[in-house]
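The chain below stands alone and is given in structure tokens; this is the form predicted on its own.
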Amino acid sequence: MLLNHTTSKIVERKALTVNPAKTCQPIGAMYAALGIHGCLPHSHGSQGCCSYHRSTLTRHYKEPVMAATSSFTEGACVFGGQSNLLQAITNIFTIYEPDIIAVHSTCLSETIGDDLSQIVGKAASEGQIPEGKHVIQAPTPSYVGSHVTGYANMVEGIVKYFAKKSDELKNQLNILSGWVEPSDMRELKRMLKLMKVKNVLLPDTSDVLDSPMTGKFEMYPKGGTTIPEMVSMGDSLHTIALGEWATEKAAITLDNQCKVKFSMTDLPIGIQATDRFIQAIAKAGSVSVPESINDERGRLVDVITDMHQYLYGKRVALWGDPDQLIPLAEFLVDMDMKPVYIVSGTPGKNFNKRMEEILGESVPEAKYKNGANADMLLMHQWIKENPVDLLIGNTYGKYISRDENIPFVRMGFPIIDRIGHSYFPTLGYMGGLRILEKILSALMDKQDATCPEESFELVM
């Protein structure tokens, strides 16, 4: 197969990345913008960039993703893209009638030095933005960071533009959702409803990228965080930011701009991370934890206990986004599994520190790396040195799974060869059950397929 010639000999690389465990910033910015109601993302660059970003999101969500582009040609590359963007703003409001245009930059526009803030300001001063309409912007050069960085930059731009402080304190919490699936955002809202906590979830792609088939085309589906909700975030009691990489910048901006204090917590994946999330909500919202949520936790613990024999000591390789990998690794350790290899293409200095805290004592042999050269080639070489029992990550691990005959659970972004991730959550205790069921199914299918005839059991 494609990777059969991967060698187990690891050579230190300073500049070369092979099969990176990430994608580019504008995809993240586009996804964040889709979580706003009535918003049309706009890619300030060439048509090819926008087409790639749209197609990747469409393949992952199996939904049509709408976005506009400045359509750079040779002239814009030389003289700048200001006229392209100004014309695009006029055309978009006239033809497509969004409430908001969310502009993000690309490698090309960043390299030639286009100033989005200045261009958008010019559009406003010249009356090209209709009354009641809005244009927000975020810098997202693809040659820095990853899709998570772009998501974080756009969420920060949304908060900076819309959140306003008034004299009226609102009895609500802000929830910055991090890069998760529409199903996860729906699950967050369900848990908050059970706890009777009024909230503003930003972004919110539920009912946008998992909208039902109605037989009628809607350019702007019913989902997404509304403008009044975003404005009200400046008067909220507190902000809960889920995932340091995706939401910390927005939380800090909201604190500096509107004096709304925040708490950083991991995405609620698994038992401990969900415990911390529930406790943070209970404290900030001054509410108690309902019995129904405690029951969900108990069911997850019960299944882990029942099936522990299939989980104990299994070696696991993970790749993806830091905000997901950190609580996922913790969850695996809680189940007595061993996450031995972890890579993420997203840079960030706290990644190694957090992994050391989680794995230092329980899995001392673990290898982990993020940022430059933390790629799928390195992951495959580690596996060649010492195999694993299970792979967890996005679609790009399927080559390793096939070549090494290792069970594979798809999780993260992008997943472009399976369905279900945008409909079944992985957050919360119920999401933990979903992850556990997928892990057990993969491991037990492998056992059924490879065990000797005399060990093939009907009841497992």
Second form
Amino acid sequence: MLLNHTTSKIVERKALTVNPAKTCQPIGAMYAALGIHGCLPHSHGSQGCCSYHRSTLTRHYKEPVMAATSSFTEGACVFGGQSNLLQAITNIFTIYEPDIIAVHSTCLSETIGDDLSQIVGKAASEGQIPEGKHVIQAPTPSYVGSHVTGYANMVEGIVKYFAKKSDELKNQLNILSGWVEPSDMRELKRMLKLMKVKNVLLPDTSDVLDSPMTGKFEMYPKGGTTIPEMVSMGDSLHTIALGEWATEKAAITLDNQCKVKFSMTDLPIGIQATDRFIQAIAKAGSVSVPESINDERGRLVDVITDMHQYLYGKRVALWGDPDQLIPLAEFLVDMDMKPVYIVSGTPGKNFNKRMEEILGESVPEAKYKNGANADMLLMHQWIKENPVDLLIGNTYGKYISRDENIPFVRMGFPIIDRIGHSYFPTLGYMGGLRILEKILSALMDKQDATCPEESFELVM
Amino acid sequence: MERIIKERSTQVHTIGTSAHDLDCEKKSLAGSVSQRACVFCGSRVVLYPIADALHLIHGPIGCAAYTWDIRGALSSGPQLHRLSFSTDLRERDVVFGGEPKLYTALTELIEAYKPKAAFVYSTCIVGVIGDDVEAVCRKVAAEQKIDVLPVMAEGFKGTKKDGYKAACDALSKLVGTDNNFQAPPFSINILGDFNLAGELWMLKEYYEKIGVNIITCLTGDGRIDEIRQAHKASINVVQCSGSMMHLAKEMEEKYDIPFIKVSYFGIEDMADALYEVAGFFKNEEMLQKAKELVSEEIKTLLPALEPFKEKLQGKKAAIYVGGAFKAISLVKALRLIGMKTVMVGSQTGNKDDYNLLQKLCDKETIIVDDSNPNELSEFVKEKGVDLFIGGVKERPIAYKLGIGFCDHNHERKEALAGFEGMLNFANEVYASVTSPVWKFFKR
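Having seen the form predicted on its own, please provide the structure of the form predicted together with its partner chain.
Once more the chain from above appears, this time first in line as the rest of the complex follows.
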């Protein structure tokens, strides 16, 4: 299909992104805000942004996604958006009754120079924020970074506003969860429970974007990190921040603001990254690793042992967000696979460094790129030059999968043509098992469908 | 209705209970969880189905990412429209201006893809930083010798409706540029069908059967060369009037081509559309063929609808869609399968649309303009609705409330137009309303 439009010849592009492997900041801010209990995200800009973000999140989670908009018009662009936001704050508290409004900006409001903190300050001083209610904010200009940056900015905005240091140290850890699925948030909580470590998980979209069917529409479902939890983060023993791109900013802010030290660790995808996560928890929480966790690890390793002959040397192409791609590439290498092509639209200089560490020796032929022009066209062109056995990434890989007849495992954001991502985690050892199962099924389904009759096998 | 915003009370009306006319075509209130989108979105959804054109979005990446292959507008040939091209503006460009980047991107793209024409969409930010998009388009057009059409669609410049106008303005620059073409007799243009789920192909078949030629469809399965010839048609047949009326009116003034408004949803409206076209040409043979076609289709369709109707009799429906004209057809189509519409609304309806709806619907039906999830869910509960018809953002709300759903917007998978479409519609509604899943919880 798209085949007609993609050539294998790679021309140096100066000013063009084709089929992006990223999107813009505000949607990340909206997703992060949905992981706070009783919070209504608010988009300060034109209606379209809010509408697109709600549609995209709705398509990915198949859940209602609520957010309000400042409904900018030409007037707002000329005179500034202050009156829109002030009116919006009043309307929202009256009509939708959230506990918290999480305002994020857009490229438009940033460029006309609206100062969110000044406007929110004005709303507070003029008594437009009812007693016990809160308005938090984060700057998310769409022309800087990507959706991951927006997520990071909102999480930072949350801790900046809520986390307070009191005299009383709490025997708990802060876990900054990174941009992962509700299922992953649930899995993080399960692992921490097994390790008997008290914690505050921020944000937490489980029970918000995977809420059960009850026959009722809840504007604010039961999940999400609560206000007392967020406030208490300033008194925690330590912060474990998962994924540098999504959580480092918030971790640094917590440290500066409340003197809670932090450890940066990768998202626990695969064996080694999960090992590091578990170790970090054990150390920060002063606990030992329970046997049940060791058993989970053992089961994952066991399955890889059983199936390693099918994994050996398989060439894989990956795209998505750096925080996912780094541990995923490492996991693939650990399974004797070859992540040969990796793109991420999200900029950040550590990407190349980390990939070099992971792939330099084991997959010297690997090509990876992030930031400008690291898009799905480039990925497709690389594949056309020298094909791969497997694709792993968000929904947009389906064009390449169909054109080139390559098995495809969906992981990342958005996934709008399959289900499962919000219910089955990819984090931790159990998540590793799911990734492995999906990879094997995809490879073996292709083999069954395409191998000659004489090599068709029952036992695999 | 407890939590309706006071300022919005004039945009909600219950037939038979209050005297006031429904307020509409208003800007959404700041702070509302509006289901509406922006000017850019309006232009993008209208022009997107033109399959052999380049669609370059000049703005930050989001605007392109969210409209990448936004709805299933199918093409029988080229697929260039399904790719996502963006200038991906960064902070530097915002400070120093994005014109050089736009120029380079356009040039590179045209050289690489050799499109028939290029549309360049300007987004919110481009309007604010003041890039002269028109000048860049002119320059590239002269250098590359193809039409490069600016679509002035800054998101904040109004509502989605204004985006439709921006799209029509761009299209009108193409219409009339091929004068060598000789149109066959009985030629029409279809305006306002976007070939979702291949609906245009069904319509084409009907028209061909009664002896009508279609020069082009704006914009479903659209081609640039055909659009250039559109001014040779005898009449424009407009379906999605909200989006394409500007162009229809302009072509009437400029080329003296009259237009009629039709709908292809439901038996009645589909049949009327064919009769009206035949009536326009004052051609007895064509009218006869249309009557034959309709009676032939109905002969198989009505009995096929019967089992659905039996099960759906007396069930209640709520409709909240983009354009109100579509809602009008849906009320009739639902009636045909025994269902009653108890709430109907749209994002962009005008006075005429809503007056028509008031006449068409029963007493006590709630009519609503530019609604929000709170209102929608309140109305649905209040009225004991069994089916919701809407778009992507309404679907999960309906499901959470435990009622059936039918997508009549971007995510439509089944062709719902025409006679075949009516059967698909009945099937889809039936499947959703009577799904056994609803028995697992209390509504």
